[in-house]
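Just the one chain here, laid out as structure tokens, in the form predicted on its own.
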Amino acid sequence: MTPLAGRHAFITGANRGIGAAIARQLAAAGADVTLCVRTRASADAVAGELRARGRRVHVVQADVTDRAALTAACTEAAQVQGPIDLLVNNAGVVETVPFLRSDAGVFDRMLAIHLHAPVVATQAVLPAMLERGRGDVVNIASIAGLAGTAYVAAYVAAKHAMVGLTRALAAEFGPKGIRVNAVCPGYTDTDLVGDSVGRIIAKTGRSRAEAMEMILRDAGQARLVTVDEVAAATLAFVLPEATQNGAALPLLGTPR
């Protein structure tokens, strides 16, 4: 089955985690894809994976919080691939800082990539899909953006502008034909998360499981959320008989 056929995807961050697992999702649905990355070379490998099933896939080189550049790269994109039809906003990362240490630059730097990033891709992409009225738009924003979390307060606050940007979107544009929704996972099976782990066990000696343990009871969750489940809420709301617009759906890795 491939109900994507046709389809141009344009995914930031579609190197490695979640973007990658999109990626290959939105591909093995029929989709053409862009993989936008900071280093051509650090897309060789998803790029290749692809290729090798068939797909047309091409590289394009962006700093996503650099506007000019990611505004070259969704034009290069639609240059070589067509119009884009699907756009994925997933680049992210999060920075830990106590509240009262978090000066300006830690506010500006999460919203430059969770919340500017996604509105210069949107807008870059958004004339020629309402030209044929019709096109989606994903956030990958986190449950950071529907609740509070201790220690990433720039990050928490970046992401709910993200999970706004969603809902205000879906309401002007969802009557013209565009469709805008936002994932929102909680702690994902990524590097992020890895690298958070090794903060806490630098910091309090605990073990890596028990500090998998204390980041897993903290946000209620059982288990961590897989990439995968990420790309399938994805690929499940670009599909063409989706109906939902403006929804930020929670994933929080239930039990299997």
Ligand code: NDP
Given for the second form:
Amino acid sequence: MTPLAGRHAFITGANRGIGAAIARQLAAAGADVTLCVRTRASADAVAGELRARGRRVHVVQADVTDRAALTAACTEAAQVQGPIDLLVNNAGVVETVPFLRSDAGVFDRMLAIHLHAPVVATQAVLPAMLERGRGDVVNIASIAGLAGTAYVAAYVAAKHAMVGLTRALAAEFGPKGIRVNAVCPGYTDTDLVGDSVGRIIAKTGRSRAEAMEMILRDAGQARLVTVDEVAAATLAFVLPEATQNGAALPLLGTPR
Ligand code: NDP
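Switching conditions: you have the form predicted on its own, so give me the form predicted together with this ligand.
Everything in the complex follows now, all chains and molecules, and the chain you saw is the first one.
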């Protein structure tokens, strides 16, 4: 019942939303967990919950766009809880801007968090994984990493880069025992979607229900994806018997 017992999982953006759900499911499967968060106090609730279940939990602090801080967080986590077996690159933000008003700063910020941060974290943990001949990296990309959406060109481009990175690393390191996969959710029930819906309401005067219906219809989703579905997909990639490598799994909120 605890197939990940003895494994150390490092999850960015683990204090809320998808990252917290992933921390809960990996811990429920037996993993010891490092919660990588921007402010330590923001992880108190999740850390307390996982410790109450008997898991070892460590909290590290890093803005993932600060390369030195993210590398130091990976090093600290390994010193405290042992080598990292499972890396989940989850921290992310979306900036909604029409393309002609998207300056270089928008593209830089989207690439910093969705491409450069996963590169930095993966480079920090891979050497120890290679020494042991096993390890998992799961990138929380997006359906925006597989298809286009209007008004989020920088986010779409950065998430496509994340999926490209996933596939390249799977090809390079799969033969050495390292699996690298991506989960590509559609709109998922977190603050991030709440913020997008809020912007539509402010701009169009639609009700919350109308705004939600609009984004789901445009995305071809029957409903929001749940954080538990994203976490379950992540867990499925890292189970000892899993065989996928280089996968980019779409999750689209099909009817229940
Ligand atoms: P939330 O807004 O609920 O959470 C975002 C998380 O990322 C928070 O923990 C936040 O920390 C952290 N974060 C943001 N910027 C940084 C930073 N610079 N350094 C460290 N941590 C940071 O979003 P979701 O849970 O929805 O998103 C998680 C991932 O899932 C993202 O990569 C997103 O692109 C992706 N995704 C989300 C979808 C959705 O519809 N919700 C759909 C497809 C993909 P803090 O609390 O400090 O702000």
